[in-house]
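The data below hold one chain only, encoded as structure tokens and taken in the form predicted on its own.
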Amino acid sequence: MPALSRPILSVSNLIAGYGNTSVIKGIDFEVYEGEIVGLVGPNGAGKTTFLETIAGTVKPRAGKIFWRDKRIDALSVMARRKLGIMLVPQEAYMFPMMPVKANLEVSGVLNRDRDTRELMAYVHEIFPVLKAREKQIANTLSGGERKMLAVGMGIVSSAKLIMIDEPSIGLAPRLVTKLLENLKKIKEDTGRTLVLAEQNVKILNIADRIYGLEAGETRFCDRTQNLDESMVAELYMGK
């Protein structure tokens, strides 16, 4: 992990959930910039609510969330977007009816068109299937393509700071393998900042710190080489 002073994101007591049920319950959290921070914890456990307050999707009952010090949590999500904050969801997001090129191009729209073509030439390094099916339509590529499209969406979108909820749900487990690698890549490459809600065993390879959730509450948190492994798998990641 970088060693800077301040975090890129911080979150302070954050309270979330829907209807009169909270979900998240008190959440400190901090990410700082060119790390993968690994939230892991068993079904349940709040992560994808945490992910969904993040990128403003659902609207905080209490606390705070701050992007290099700017206080976010009344933000829009497009408001957080263009901040240079993404969320990959477990269904991954794209355009369905657009062709695999076409959904890269529309994400870099804000960008120069070098700018563009640079970052659509590295997506298609990292997930050479997506070069190869650059002209199918979005919708009719497998799972795990459709989870690289919006990594590689998130890529060329210029993002800071990537969030992806559950990147090997239904994967097979060398797929799971490799796109592990992959996101350690970007961030190796890029500088990228990503955070990964993850129940399978493997996010310990690649992320630098992992915050434990149970229950909507932060049971522990800590650099990956200082965690028992074997414990944290068996408690949070039902292994």
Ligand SMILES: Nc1ncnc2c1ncn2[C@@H]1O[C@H](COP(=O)(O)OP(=O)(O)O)[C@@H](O)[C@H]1O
Contents of the next structure:
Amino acid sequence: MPALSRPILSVSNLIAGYGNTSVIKGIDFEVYEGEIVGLVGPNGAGKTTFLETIAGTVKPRAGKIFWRDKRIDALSVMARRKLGIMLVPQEAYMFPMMPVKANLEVSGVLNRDRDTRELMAYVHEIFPVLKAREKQIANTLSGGERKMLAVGMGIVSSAKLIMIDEPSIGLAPRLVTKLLENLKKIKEDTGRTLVLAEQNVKILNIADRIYGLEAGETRFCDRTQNLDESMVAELYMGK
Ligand SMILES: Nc1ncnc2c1ncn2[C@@H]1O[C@H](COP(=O)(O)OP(=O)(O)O)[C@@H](O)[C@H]1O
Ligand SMILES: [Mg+2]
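Follow the form predicted on its own with the form predicted in complex with this ligand, if you could.
Below is the whole assembly, all chains and molecules, this chain first.
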């Protein structure tokens, strides 16, 4: 259970989109430290646009975004990244021509107060494949390995809020279960906060709370244990 104190991220009446079209139509959203929040909704609901607006790659048309007490909606992507807000996009990014190990080491540059080697050892414990493949060039990793590397980079860089856009997409069912379990373990071991945009119903197994998005609006928001799983799966999930 997360400590229900002040939210670390607080979004009010957010409106954002592309050109003249509003895709996000007035969303209120809160995230508390140390919780996993699932953002579910059908294709085109606005999940990606919403995460990108928080990360800073999409500029909001109206509304406010706070990181603790600091208003951040006019800050650059890098300024938000330095505060500890990180987005792992659907096509997980990295330094494609560098080996896996170097990708992790470079991420340590963003981390001023912790031992990069210690954090890398933790990442290797959670994702042993990143140790086994440390000399491999990053863009030759499989989709699942790439996602693990991106999450590992977030851990090494001490990102406080790691938002992952569709962590399960493209992964075999067994790997989905494993990755989601690992994300829960990361939350429990390190106290990192996670926001996961998902269409896979397995998100209900690890999220503390769920926001249901449809056509750019919040349809519901509740603790996962209060939700009717089959109803959520039918209305808001791809599978
Ligand atoms: N770069 C873009 N330019 C114009 N429209 C976009 C862009 N990205 C997404 N959209 C539109 O915004 C809507 C929401 O998309 P998206 O945020 O990707 O939803 P989701 O991630 O829930 O599938 C869709 O109608 C999509 O076509
Ligand atoms: Mg999306």
